[in-house]
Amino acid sequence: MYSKQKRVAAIHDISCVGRCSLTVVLPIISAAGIDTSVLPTAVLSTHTGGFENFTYRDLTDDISPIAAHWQSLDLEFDALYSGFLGSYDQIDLVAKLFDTFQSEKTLILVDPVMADHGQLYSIYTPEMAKGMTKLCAKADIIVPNLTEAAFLLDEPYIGEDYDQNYIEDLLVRLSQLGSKKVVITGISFDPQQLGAVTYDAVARTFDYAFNERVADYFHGTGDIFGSTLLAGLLNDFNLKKSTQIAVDYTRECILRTVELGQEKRFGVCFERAIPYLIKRLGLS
């Protein structure tokens, strides 16, 4: 007997070329059997990494009317999932949307997409980075990388010079922003391994999810990870198992990209690895 299909509201930008944000989020969560509604925060001709002269349209003025129409339809969501925001004003608008659609059953996952390798993305400002803590306070789970973690805590980015104690302390301090569960991505304690570390502030437990590192940097993998993590959680896997599935699927996508010799700035070939994801989620 089938249970009612779950529904997610994904609040991210659309990068028309370069697989990331909604062009990754929508197909991955949909492939996991979940009804995925979208609320675009901006439209870009390409993503901002590796491309020049990209176009950018801020959709701040569209967020409230879309949310109001959804409310008039009495829509309910099993999860609210935010990523890249198009302006500082969107922080308050998305926070309000969380308040409007959150219920006891609603999971809020915030990926504070704003920075990497110690630098903010070109469209972001320090004010936006500081304001992002407001959304993190409303989340059940946040999924920053190390650079984003540093901006959220208003401290220097230390690069690769960290150990397990530092990461665990970072996770605890991030949870004090308000989210009870935190996942930091892009962590490595061994040059041959790469993955993520999780913290549950209620249980006070840390878990580790790693897989063999694939050399080089690939755009869009953070969105693949976050979407897969949410897909796992909504398919009733716990945080530890969902994180491991997300690490493994992200690596699988990278491997397919390397095998096909694809240009990295266009993102990874996640489409070729969707059968792998469906099998890992037990949906095949």
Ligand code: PXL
The other form holds:
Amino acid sequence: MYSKQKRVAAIHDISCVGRCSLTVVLPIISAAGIDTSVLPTAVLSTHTGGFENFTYRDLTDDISPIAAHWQSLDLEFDALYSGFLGSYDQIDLVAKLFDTFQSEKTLILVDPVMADHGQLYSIYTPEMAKGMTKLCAKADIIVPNLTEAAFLLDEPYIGEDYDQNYIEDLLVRLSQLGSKKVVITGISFDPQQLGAVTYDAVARTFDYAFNERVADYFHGTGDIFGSTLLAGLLNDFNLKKSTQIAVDYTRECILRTVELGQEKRFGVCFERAIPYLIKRLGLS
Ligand code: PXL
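With the form predicted on its own already on screen, would you show the form predicted in complex with this ligand?
In what comes next, the whole complex appears, and the chain from above leads the way.
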């Protein structure tokens, strides 16, 4: 059956080593059959979680000229997907880029990448966390973890001590930032299970997507989750099903990593699980 290939613009950093941001977003969305354009926000020798003395080149000044050239080519995108931003000024520049390239068909997915386990990543400031709410307001879907949710709402991080009512209330309050759909990642109500909870503010529905927890924390799984969620949505799965595929694929990647005994800070062995993803997306 013929269908036009979709195109995404992925706006994230390049961490040269450590498998996160564009080094996982690009291969995962490409493997899902989607034309993936990239707009690098910064170039780092490694990501910031677990490495010292990494290099950092801020690409803020390149964003507007790249966007202007794209505009001159009349490029259209089915989705705009932002993640880790390299500076405070990038928030407004990316918001402007959203305005420029948004059309009826464009899905805007904002992953407010900035923190985990109650702490901001080393490059992020509390002002940036506040500014990120502006970008979330322009999104169709946002995908914070619990720490990012707390920073977005300017309230204390709850840690592990929450229940279903707390999460549903949090989802509703996050949707009030302006995004009609919200997915919170890294949720667990039972120590054996880990997953994500979604909220659709128009339908007023919550959905839960879990799988068996694999012990331990691995770096870069938020980017694996976000790209897989987008890959599912662009392959016409609904939010609930796309979230379940993203939970399951992320777990599959972690399992391969544990099997191979890979060091955690180098990210997960997502490459080995690509055949699983393609199957789940119905593309093989
Ligand atoms: O995976 C999130 C991420 C993206 N980019 C950079 C990071 C991190 C998390 O630490 O450091 C540079």
